[in-house]
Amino acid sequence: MSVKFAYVIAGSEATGGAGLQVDLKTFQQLGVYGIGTITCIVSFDPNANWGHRFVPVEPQVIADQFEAANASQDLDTVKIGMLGTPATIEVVAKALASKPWRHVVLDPVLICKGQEPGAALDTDTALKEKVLPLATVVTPNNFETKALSGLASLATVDDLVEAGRRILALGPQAVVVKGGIDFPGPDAVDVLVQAAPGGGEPTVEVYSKAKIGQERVSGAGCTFAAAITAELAKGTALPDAVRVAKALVTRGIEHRVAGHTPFSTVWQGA
């Protein structure tokens, strides 16, 4: 039996609705063996309106996990999720640069609500400078797309395409701009903007499905990026990997899991 491997470097989220837990569930659902390195621990506080509690993992412990994971298997496809601090970004960027990768999927989690604004800004800057240029695919949400592209509004498909082009200029090979629930109209629209070989005009592909309700569902972004990662690990072409990811997330939102939290979560097993 030929086993495909996907690696993730991300935070742990204690309820299981986001972060590394979602990534590994998504890998499993798509038939890929998942291996993970934890960068931080996020636990919602049920006694404080489910606000974030954020604890970073020591950089040396992150480096140790990376060493063990990559010694155990020949890993060439990795998803990067929440990093959380400039020190974490530094150690992860150094680790990524230490070996060749076939695919680096960056889900650019720019802000953790448990952080002070100044610390969040330092983290955003470090992520853009040190990790974004290493990515083969970036999957920003509406807020992250505005922050990375400098566009104030994402109201049309043309806006999504222009944002993707601007982010592409920062160094990655491809960008999937997620319109999501914030995109106007009845459809959830995502746009893949991919650098053309030889430096020609980027290629553009639009993916659209009807929105399922008007409420945010936790874990949708993590699941989407993880599904792309899993498919790329199996050798799927990027446009098709995005198509699989969107279908899986749509199904997961349709069968979302409710709990005592004020939000529902994507069900990867749907």
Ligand code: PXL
The other form holds:
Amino acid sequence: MSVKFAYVIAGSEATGGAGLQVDLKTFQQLGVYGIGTITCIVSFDPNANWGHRFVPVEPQVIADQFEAANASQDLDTVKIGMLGTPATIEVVAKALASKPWRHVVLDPVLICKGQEPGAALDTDTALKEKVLPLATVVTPNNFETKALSGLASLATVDDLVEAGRRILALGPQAVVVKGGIDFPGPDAVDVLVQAAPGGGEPTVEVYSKAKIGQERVSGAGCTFAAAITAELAKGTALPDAVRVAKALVTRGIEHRVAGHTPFSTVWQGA
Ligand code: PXL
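Give me the form predicted in complex with the ligand now, not the form predicted alone.
The next block holds the full complex; its first chain is the one shown before.
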């Protein structure tokens, strides 16, 4: 049996509960060989309310990692996680455009606590213009969905679908809108909106599972997008990849791990 590879370009998160560490754990859990490129280093500060300390990796060092990773294996499935600065987005967009991909899964991590609001806006604009159009799948959370779609309220499944259609118009081939904990009602609802191959009406699929608790669990979004990436790397069709990812995240939240942090984190090994 031949080994399947999944590649991730994302930030390191020092407690191991989010970012690249979680992506690689998820890849392993789903039986694919993970290769990662680090874009930035986030070290929460236990002496400052666990706020983000953020250090970007030099653009040339990101380009070097990309070169090493892609020379070592024929990678065709990549997840993009936290990028963090316009300079990072520039180098990653250029690297992505340098070769064809079967799948580019974009987790559009927009706001990171601890970043300057002005810098964050530049970063959001650059992500929207330079990386979003390269994505075959984008997985915005509730907040990111509002930011990308311009919809102020996500109160119904129809709102999630409409937001997905609007984000589709920005260039990706498919959108998984995650309602998450902020979506009204007892269920965690995700909606897959996929462009039709011939340019007709987009297809829509709704995934719903009962919410587990009312607290945000760190690493859930990273795990979800990484699981979709791992499944796509294995050749699973997107609607089934989303189903597998949702089941894995649900199980990971049920078996979440507490620490000295104010939030618990997903356990990929459940
Ligand atoms: O969960 C979003 C996220 C992604 N990537 C990195 C992070 C975080 C949140 O803390 O630190 C590196």
